[in-house]
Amino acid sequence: MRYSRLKIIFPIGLFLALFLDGSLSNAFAGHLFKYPYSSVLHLVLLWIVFAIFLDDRGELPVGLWAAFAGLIFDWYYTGVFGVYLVALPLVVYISRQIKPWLDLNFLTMLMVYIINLTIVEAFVYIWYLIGKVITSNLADFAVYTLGPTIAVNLALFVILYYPVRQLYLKVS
């Protein structure tokens, strides 16, 4: 039974996701892209590293749902195909290497989260560097763009950990 209501809680928490990563950053644009600085949600991610470490048993398909969430992603938001296609699996991919080597707390978790913000962001530079949709330095792109990511993801995860973590205890 418990494996059945998160097979269905899962999927609809990552299209909700989905969905509020472009409203949310829609609804806030004036806060979030304020010039010269840019900060992108990931909300997706967040659910998916969520996903992760607090199912216990590794049932879940995150992979192929990371991996459709991203190519959505990718359609619908970016125009640019393959960028979260490919990193959002490759995200789970790493977590879930690194997942049995980890004490699984909210500093834990918070750092795993940081860490893969930072993977898929530097991903994304780097893809669209090289397909020249843009051509910020490194400095630039550390400055302007990941740091002020990972401080609103940071406050994201610091408010959502909780909810989200009674949800799936919830479930199980």
The other form holds:
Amino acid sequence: MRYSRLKIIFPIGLFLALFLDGSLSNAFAGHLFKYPYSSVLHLVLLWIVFAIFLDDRGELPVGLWAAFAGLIFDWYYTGVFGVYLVALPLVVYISRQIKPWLDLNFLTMLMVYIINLTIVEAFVYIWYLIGKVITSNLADFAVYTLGPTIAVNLALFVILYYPVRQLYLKVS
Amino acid sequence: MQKFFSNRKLVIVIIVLIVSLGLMSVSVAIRNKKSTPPLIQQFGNDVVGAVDRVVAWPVNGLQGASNSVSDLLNTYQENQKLKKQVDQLAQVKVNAQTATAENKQLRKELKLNKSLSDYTAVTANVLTRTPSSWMNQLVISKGATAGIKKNMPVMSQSGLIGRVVEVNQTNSKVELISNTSSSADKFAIQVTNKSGSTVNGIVTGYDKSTNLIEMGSVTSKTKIEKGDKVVTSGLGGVTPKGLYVGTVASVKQDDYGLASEVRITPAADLSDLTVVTVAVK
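Having seen the form predicted alone, I'd like the form predicted in complex with the partner chain now, please.
Next comes the full complex, this chain leading.
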């Protein structure tokens, strides 16, 4: 009975994160996209990683929801389909594979989150490069996008880890 | 690793890759057509946009509040500065009104009903910004129902910021002028120098490191100086004439020494946008 609450809270949080990504990017555009650095907010990814690792029964259909969120992202934010639609479920799949091998605590989750951030950013970068949506070289991507993105999102992870964990412990 | 490359999984991976690349190439291919986005895509955008308003509203409210606090802190200095400007402005305003009236009358006599500089301003809120380092895009809260069409220019209070790239019924996407993707098509602009002669050209790029707009391949011998005003020229397409772009920052020879390149300081701040105006022609 109590478990079903998570099934409602998870999608709501997912879409809240999706829209906050965009709104906060606009509100703090001067800080986040200050040349030459551009740091991309990944609250959606954060929420997905939390769900995979904190939901101990693994009954949430995270993969499906991630694909749906990715579709909405492509649809509403970029207009280029098939990029986040694949990137987010890919991260879910990889995290699920890693999960049984890990002793779950703050630090291992942090490491997994860094890996996932890198995968998503690299995937999106390569895909856009193939689709000729962008022209940028690998060094610029690594230094000016990936680095700051990881820095900002790690800070958010550290701030949000305990509150979200409390939420999960309470709900499930 | 061996398990990963079992037949079934490999097939799934390949199918997913093909579908994903296919979707991407199709959407990139149809993105630049005039009739895009297709109805279904518009519908989805409208639905998501409606939901987004619920989230965007409090965030914009917070941003507005923090802006007001910082405004309040410099009120005194700003007030002093503004008072000086207001005195001059009154005179300029009267001048402009007289000129506009005269202009209208003269045009009527010449039977020129429409001119390049005519447009109606549609004001829209900025709902969100694409959280990506690759696309400098905004979603604004007005769409086809407010008369917005694809490729229309978008301004902030102070100057040109970009153009509309995707129109839905109730919201639309704006590509900022700082977007350097190769597919972004460029604005026709003109520089007017102190003696009143003009130089036409197009925006050829955006230098992110200095935040300057570039106008390349200028072969005219007309002398352009720092501080000259740059406006849209209204040539070719839906951009009206006379939208303020910025002022000239520097002029230099290009790499081959044949043409010169004009660098322009944009009048608008591209990182602090809450309300924008679309120039509907």
